[in-house]
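Given next, in structure tokens, is a single chain: the form predicted on its own.
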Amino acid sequence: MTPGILKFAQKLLLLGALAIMGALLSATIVRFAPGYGVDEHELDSRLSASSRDAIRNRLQLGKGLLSYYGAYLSGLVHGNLGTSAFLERPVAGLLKERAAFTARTVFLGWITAWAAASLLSLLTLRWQSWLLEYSATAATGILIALPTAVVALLCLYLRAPLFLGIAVITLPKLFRYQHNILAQAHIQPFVLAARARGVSPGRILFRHVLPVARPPLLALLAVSASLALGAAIPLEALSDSPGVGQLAWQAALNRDLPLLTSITLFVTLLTAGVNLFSGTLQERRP
């Protein structure tokens, strides 16, 4: 086995360990949350003691944390994520139905934010006008101050697609980091020397600035994808969209431990996977 393949295999093992650790930690938080182990149906005075025991057994409310850990890991090895206590459906089926919607929304929002941030950054670097610089900074400053709930309400009121809300939330942070990276590369001595020799701005950008800025931009690529995914969850919950975010909100409200644990596993895998991909690209740069 070559060193490159061995290193990649180690990263995959680390990815799996982080995902499982995140899922089990979320299960621990839910398990010890106030009110866990109480189902609203148990408050019905018409139920007998045997009926209440049946509810607790069905929802596995009396199950210990270590027992739940063992059962969950055993099911995970066999491809079984359990059954949602609230929706009474297999968790794997629920995630399969909603993951495509969330993935498409996050991808479109992420691409839109990168396109807008790159355009603003290149415009400010190309013309270097204080008016353009302050206008872009002020616009992104206003956007970064908008709460997620306000962005969700605006999307509903304007009937705008959800990915635009993700782009609005992701754009301000993405622009500031991207602009700083490109500006730092733009003032390097060899760039100033190329400008003094009359090299065209386009050639300076593609031959001198972008090669220097590529490693931090690749790292920003992964960070921005995580930001877009994090923005999608509250937006989907607040706008009642049929995605993983809405499912996570329902699982949290109803203390649906199997569903919440699997959603945490899903989100952790995506986030860590994007970071792994970005790190691999940086290691293979010439």
Contents of the next structure:
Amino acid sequence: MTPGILKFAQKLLLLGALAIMGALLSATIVRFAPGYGVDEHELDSRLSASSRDAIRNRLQLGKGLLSYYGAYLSGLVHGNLGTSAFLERPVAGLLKERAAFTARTVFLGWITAWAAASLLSLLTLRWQSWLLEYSATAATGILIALPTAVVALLCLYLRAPLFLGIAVITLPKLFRYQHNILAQAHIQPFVLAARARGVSPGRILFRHVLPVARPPLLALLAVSASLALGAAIPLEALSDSPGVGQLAWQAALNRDLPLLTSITLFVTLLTAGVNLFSGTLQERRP
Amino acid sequence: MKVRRALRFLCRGALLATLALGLFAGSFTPYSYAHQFRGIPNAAPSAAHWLGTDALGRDLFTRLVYGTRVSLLLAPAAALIASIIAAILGAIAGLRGGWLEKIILACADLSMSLPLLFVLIALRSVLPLDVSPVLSVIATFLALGLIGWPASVRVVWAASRDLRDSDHLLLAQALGYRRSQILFHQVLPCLRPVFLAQFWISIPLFILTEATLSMLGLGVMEPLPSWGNLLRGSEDFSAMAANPWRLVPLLVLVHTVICFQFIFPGSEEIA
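Moving on from the form predicted on its own, kindly provide the form predicted together with its partner chain as a structure.
All chains and molecules follow, beginning with the one already shown.
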């Protein structure tokens, strides 16, 4: 086995361990949350003592934290993520239904934000006009100052597609990081030397600036994916879109803790996976 | 450069004025933030109610100034908690190195990879929704403080790591200074600018996050006002055109966050 494959396998193991740690951590929070295990059906006077015992057994009350972990992990291994208390449906099915919508929206928003931020960064770098620089900084400064939920409401009001909202929320931060990275690479002595020798701007960008800026830009891939995913929650919640973000919000409002634990696992896997991908790309030699 | 300096001066003045408005809210308005004028719900601005009233007949200007107090006092408190945690963990990681450094940085990376809003929603949902308004404020800002440290840890860690290899620290060690002396007299004074920068950067981020959480109904609970739950009343944008004064809380929030972006000298000015 080559060292590259071994390293990738190690990272995959780490990813799995992180996801399980995240899930256990949220399971612990759920276990110790005020009101855990209280089922309103227990208050039903028509139920017999054995029915109440059955309810308590289903909720695994009175068992220690370790057996709680055991039950949770064994369910996880068998693909059983439990049942949503609020929607009264299997969590795995709910996630399966909604993950595709969120993934599509987040991906489109993320791509749009990257395209717009790259275009803006390259334009400001190419022309180096103070008017362009200040206009871009002012526009992104105003966008950064808007709460995510307000952008979501604006999208709703303007009937704009959801991915545009994600792009608008992600763009200002992405532009600032990208612009700083590219500007730093652009003032390197060898770039100045190339400019002095009359090398064309396009060649300078692709042969001198981008190779230097590549590692931090790749790291930005993962950071921006997390930003885009975070933006999806208020956008989906306020526009009533059938995605994982809306599901997380509904789970929080209804204190559907088993559902929230599984969504945490899903989000941890997704973001850690993007981090792994970005890390692997960074390690590859140009 | 002069324009930038003047802008910075203006922003600092505006922030101080907004803070004073919140701190001395009682002097600017005779009403309580929860008092209902039941005969005049959704009233337009007048001499008695400068920004009109909301759907429950509460004076909007009063709620705005008291909301300013909540948002502008508690966001810095949360930023202080996050910065202290980041300073401690970052300094330990940077100065000690080894396995401790790896663990702290791995934890920071894991926390940073998860969307902040999602973690906050998950944590907030642990508490019941019908908690008292005061408890909801404490829970919201405490959660922000306890979760908002990872990004700052990396910055403090980088500064501490540079410090670990510095000549003056080596000299202090060679002169036989105790560890505590080195920490308090050599390390912490050098980290102070980084700590302060992280503190100021976190404040607008926390103000915005609280606003989004409250708009989703998971932040500061009614009747206590905050900028976030004041914006919750402006969900119907189509009604905004007819009642543009309802946008004032949003304008105050945006203006404050923009002011925070300008209060520091740029790197070219420092140079």
